[in-house]
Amino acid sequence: MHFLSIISENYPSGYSTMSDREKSKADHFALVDCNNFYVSCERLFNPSLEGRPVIVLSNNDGCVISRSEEAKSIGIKMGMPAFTIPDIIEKHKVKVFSTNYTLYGDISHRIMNILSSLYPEIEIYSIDEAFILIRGMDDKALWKAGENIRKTILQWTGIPVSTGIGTTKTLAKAASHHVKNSGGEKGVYVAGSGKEQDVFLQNLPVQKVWGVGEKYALFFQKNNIYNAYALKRADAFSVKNRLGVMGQRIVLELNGVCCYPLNNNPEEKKEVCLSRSFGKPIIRYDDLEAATVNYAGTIAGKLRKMELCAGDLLVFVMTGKYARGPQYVNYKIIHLPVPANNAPELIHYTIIALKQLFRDGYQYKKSGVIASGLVPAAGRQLEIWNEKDHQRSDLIQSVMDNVNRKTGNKSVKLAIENDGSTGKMKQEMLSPKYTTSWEGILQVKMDDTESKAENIV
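May I have the structure of the chain above on its own, in the form predicted on its own?
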């Protein structure tokens, strides 16, 4: 006997249901999702890519992490290693790009600023997704709001977006999936109520419901639950008994009961991590140090922006998981005498750890630095017997930051910090940093017959 029946009317204390009339003007969540975001960013500055299959690869030009609709139609799937599809790339003249983190991050920042200006109650969910809260609108007004979001972002940034709207985050996520896979009217879909919503949920496979992972999906399918509508009609308490409160919340959210409010005040970071896989294996200590100290310097800058200091540093090194030859993975934790966020100090302790970790005879493929034990910079506790002049080192770092803000990032840096070429990721198809670098700014040439746009070399 399966537990699938009709949903229990006895919700736990604190939950309540609404009639369709009440739902019509309730608060709604909208999930705004950029379409094929990385590809869309590349197309912004290269219109010739429109209508052409385009893919973006992960670190070291590894796997496919973003695809245009044309690339999807010729069978390129997410996660495919690039080296397995050279014939497809050549046959269909697929344009391939390395990941341009700087460009994508800047465009994402602009989109999120636009959204927050339209709807101040916002939760940034990922680099290309955000939940916003829309209050007191009926379904007709919600459609107009979604269309206005789409038009505004497209006009101001050139990035196409889809908007799914529902009374809970789970329903908004489901509506967003419907838009992307079924077309959705004008890139917008409102998960309404009644029979219309039931039909929409019947077409959503259970494994596509937000929060349903592989194990949950297998469990539901064993109990004859194959779509979101069947899950909606399941008994929430039976699900809780088998899967816990997280499973119960999925059922309740599908029934319009909000279990996940908007989180517009995310918790402070507990750690800051920076690591990279090297484009080529590193053998010499000097090369490993040159790559790793840059991570420590970058982390120091991030901590200062967040007005935090690190109390602990974890430094790790590792060889390639699938490389031939001896394997080696190790880490070292350093407890700082006084929490710090200036580059000289973090680099100093990183080098101490790295010298203890390094072993001859290995081909290192990756290293990283993790700063933890974070405390507010204004309230850090100094040691009575610590002789280091922290005020002086912090003042020197502040002067360097001021110069770099005026003249460009890394104009002034420590002698030990290299240009980043050592251990640099493989990025053979990297596009220019169009919006953040003078060298990447487009140059427009006009004559009597045509206009051209080309990169400044």
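Here the structure is a predicted model, which is why all the values come from computation and not from measurement. Take the two forms, find the largest set of C-alpha atoms that superpose within 1.5 Å, and that set is the rigid core. Numbering follows the first chain given and starts at 1. Compared with the form predicted in complex with the DNA:
- Once both forms are fitted on their core, a CA shift of 2 Å or more is seen for S398 between these two forms.
- Q327: CA moves 2 Å or more between these two forms after rigid-core fitting.
- In the core-superposed comparison between these two forms, T167 has its Cα shifted by less than 2 Å.
To complete the pair, please output the form predicted in complex with the DNA; the form predicted on its own was given just before.
Excluded here are partners and other molecules; the one chain stands alone.
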């Protein structure tokens, strides 16, 4: 049965009735997106990587998470496990990097600063993307603005970006997708309006529309909707019946009805999570505890930085989902008697949970801690019975924080926190922290005939 067989031929009433002229000058969203961001970061400090296939791997050197154009063209797909492609790497001399978040985070920060100096109405959407609001420009001016963004960021940081522009975030996303696939050398596309926009949307497969994942794509295809244009013309209310408001919003946004305004003042986080796969499977309880306790300690630090306390702690453990042998996945939620953000308490409850979760005879591959029920540290409710212990833990923590601030990171830590060697990640091809660590700074050698940059670490 095709639930979407009623396709609305006319614009549903109640939608925007602006003239084309008014529309063209309306507010626009621009999505600025760094091209192959992690690879571009690696190339910044290693020019010999230009023109070569380069990839960056996820934690534990697991999957491919960033690819240069050359790597894409030889068939390396996003998310491929690295161990399945040694022959391609060998044959094409692919340069492989472990992920270096310290470096990428720092470059990202610089780019976002530049962008927000150009356009103060900005929403940082991910490490390599931001939405900005551009007001009162016509198409011609929008193209110019996009080109200027690209030129400025390239000149000031060396990172190439592309910009997609449209009257909603979904249209801006679609435009950005178009830039990357059409190899537009200007690095800009404006979704435009009328016939031109229809053609552009017809060329966008429905599964590439922002908000359409595997399940939604399947549903649309079953209903003969294969591209963004067909989805735009689908009846928003039929879609809502089957997919809920999320589906409806996608259709509305494609029609230029804004459902997702710019969020330039993101509220505080709702949860903080830290989890890792282990380099080697863990069998003993002590090792599992040693690895997991550090996550709790790190989360406590993040919470203090955000001036938040956690009301609940979720601790989980799991065996490798691809491993042979018995499988085990379990979690435990602990409601803290008093919201906390000091390491001693979070670690205390993490251990209580872990002891209940641990079963002998399994090869653990991953564990994690999620803090939720976050409340502002200043306004938290104290519980009279626990106040004494609580204040003691807070005091210990603040003394440690003070010492660490003066003497450097983690020079004082709890005895139970360890050096992180248990369950350590595999990172065999890590580049230096070029921009955030003295040891990582690039050294330049000059002689009479040539100049070359190399890093001696």
